[in-house]
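Read the single chain below, which is given as structure tokens and is the form predicted on its own.
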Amino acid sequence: MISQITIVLFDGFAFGMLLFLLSVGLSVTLGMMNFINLAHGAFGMFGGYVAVTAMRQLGLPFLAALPLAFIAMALASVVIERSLFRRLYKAGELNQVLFTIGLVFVAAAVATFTFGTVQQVIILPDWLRGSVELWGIRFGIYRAFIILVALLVTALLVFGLERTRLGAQIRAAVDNQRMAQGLGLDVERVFAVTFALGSGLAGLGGALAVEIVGLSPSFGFQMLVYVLIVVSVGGLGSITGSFVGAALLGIGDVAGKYFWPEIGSFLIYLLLVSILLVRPLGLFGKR
């Protein structure tokens, strides 16, 4: 029984870290810019396609495809943010929701036209396959790799926010946008950089997710619910909140499906409702 619980905690935490990479950008964007970007999952989907295409067509190794997915989605998001999203910053929430959910449909159609509806697979290097045995329990190597990448990204984000000039500007813009503008801070530039960073992380998460959840044109819709739950539970604009929320959601989802398969899919919603009843702004929500 202890080994089963350990495996569930390990697999759940790995899944949670995958959700963290996919959702942290949306959390910061919502908290900082008050922009409801429901198309965030589409960046993850195209990040997965970039990684798969780079490995198949260009012959790049898996470790080279991951940063390529990040860079490609970060650059693409800058173009989209400057050309489309910035027009909606002062629009109503309904307009933002309708526009961005429409972009998800467009993204799914583009992916279907370009790559077809077949599930894409990614060929992992030999050293990431299989499992290792510790204390009589077998742990998946690839899931351990996902946890390692997520912890590294978290450390870099925390360091960047707490120890760099850009991090101070982002914190100032999140806490009080008008005050930051009044002090001469170029909030639009900070918006663009933050948006690119969050979208790049979504692309990285999408590339890592191909082996775990698969990749198809419906990826953006499939992950949207998970991403929104993570943001709701963690609280807007909080990296710590996204990390804790994603870990709770991942473990809760895996535990529910493992121990109570009949109702396992609903447990994450019960977890969401329970937390929001106690903390309406999320675990680390500030406003």
The other form holds:
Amino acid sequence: MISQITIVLFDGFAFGMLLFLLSVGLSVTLGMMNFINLAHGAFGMFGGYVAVTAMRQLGLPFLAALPLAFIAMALASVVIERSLFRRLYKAGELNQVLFTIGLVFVAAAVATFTFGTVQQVIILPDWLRGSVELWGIRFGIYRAFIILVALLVTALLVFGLERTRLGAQIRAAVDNQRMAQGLGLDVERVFAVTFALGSGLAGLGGALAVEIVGLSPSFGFQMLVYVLIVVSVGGLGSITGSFVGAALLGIGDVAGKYFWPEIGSFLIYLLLVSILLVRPLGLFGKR
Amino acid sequence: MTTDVSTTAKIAPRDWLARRSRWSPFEVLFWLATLLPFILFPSYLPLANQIAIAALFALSVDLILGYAGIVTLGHAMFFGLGAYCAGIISVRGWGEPLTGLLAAGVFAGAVGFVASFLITRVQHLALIMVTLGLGFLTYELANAVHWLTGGTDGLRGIRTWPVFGQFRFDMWGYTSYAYALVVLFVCFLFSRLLVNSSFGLALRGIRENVRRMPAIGADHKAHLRLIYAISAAMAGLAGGLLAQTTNTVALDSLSFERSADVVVMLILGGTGRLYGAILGTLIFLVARDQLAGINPQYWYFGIGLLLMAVVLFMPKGILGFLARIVDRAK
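Can you switch from the form predicted on its own and show the form predicted together with its partner chain instead?
To see the whole picture, the full complex is given below, headed by that same chain.
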């Protein structure tokens, strides 16, 4: 029983860390600009396709494909933000929701057209496969790797936000955009950089997720719900919130499906609704 | 959103409401045109039936989204509850359509009333997430209670008796379409009365400014609860119609896709206008019928582009766009 709980906690935390990478960018941009970007998961999807294609066509190693997915999605998001999203910052939330859902539809169709409907597989290097045995419990090496990457990214994010000039600007813009603007901060530029960073992280998360959840043109939709739950449970604009929300959701999801397979997927929505009723702004939401 | 309240602010509210509730010849013409499928395209009657049902569903969403400003991504919950309610009653041996339909509406409306206490507590992103969460919750619940709903296999063995004991549901869809059309029309009349009443005016006030309504003495939460329950009941009727006219209920009647589709139809036609819901549904379903036959992927691409274009260039939907052109021509 103890070993079962340990393995569920471990797998759940690894899944949660994937969700964290996929959703932290959305949480920060949402907190900053109040822009509801439901297409965030689509960046994750294309990040996955970039990694898979880079490894298969160009023969890149896995460790080189991951940063490539990050960079490709960061660049792509800048183009999309400049050309499309900026027109909608002043529009109502419904228009943002609809526009970005439209984008997910288009992304799914483009992915099908380019890569087909088949599930993509990623070939992991040998040292990431298999598992290690500790105290009689077998831990998947790849899941440990995901946790490691996510913790590294979290540390970088926290350090960057707390200690760098850009971090201070981002925090100022999240807390009070108009005040930050009034103090002479180029909020638009800060936002563009943050948006690119967040989308890049989504791309990285998507590349890491291929082995765990698979990759097909419906990835953007599948992940959308998880990402939104993480963001709204954690609270907007809070990295801690996203981290805790993602960990909770990952562990809750895996535990639910493991211990109560009949109603497992039911539990996370119950959790979502109850948390939002008690705290409409999420666990770590400020406004 | 819509500015029709402010642009006509010079006349008294009661006169404005009276002017709004007058029937225009276009409306009469429109409803006469809904009879055309019987004569012109009898082979498309099943599609016409689908359109009437979806239009009723879109109308129910329009009441809360277009008029009261509640953004919902989980309204299929009530559609599905109505469908399962009507279907299960029929499977258990009572196939009389009108009472079955009524039960579906009452059941969905009652659940909607309970849910409305949750809905009125939250706003903005949390509101979208709560509606989304409730929708998924119901979906997974229906999937879990396999003994009642049939789970992923869907509900089997629905038999609907003839309407009034006279009109049998034929395989060409004459009775189905007529039945659905009458229900749609009755609900439309009811909605028309509702939105052109002082209650409807209060809803618009809530949509425009939630904080100001309590300040002028209107209890916005009570208003929202009532309209949410009405909308849920209407969505339940639409679901019940689907169960009775197709004799099937599957999990997809509760799915997120259905919630999203209905919002898309409404936006396409124009929110805050009753005919927007109907027109949007008509265009959406006819387009899908024509395009999906070629390649479903093109349909997704098309619907995505369409959504983006409507948001960017026609924020008030096709009807709002047309209304602007007419206004300019005046």
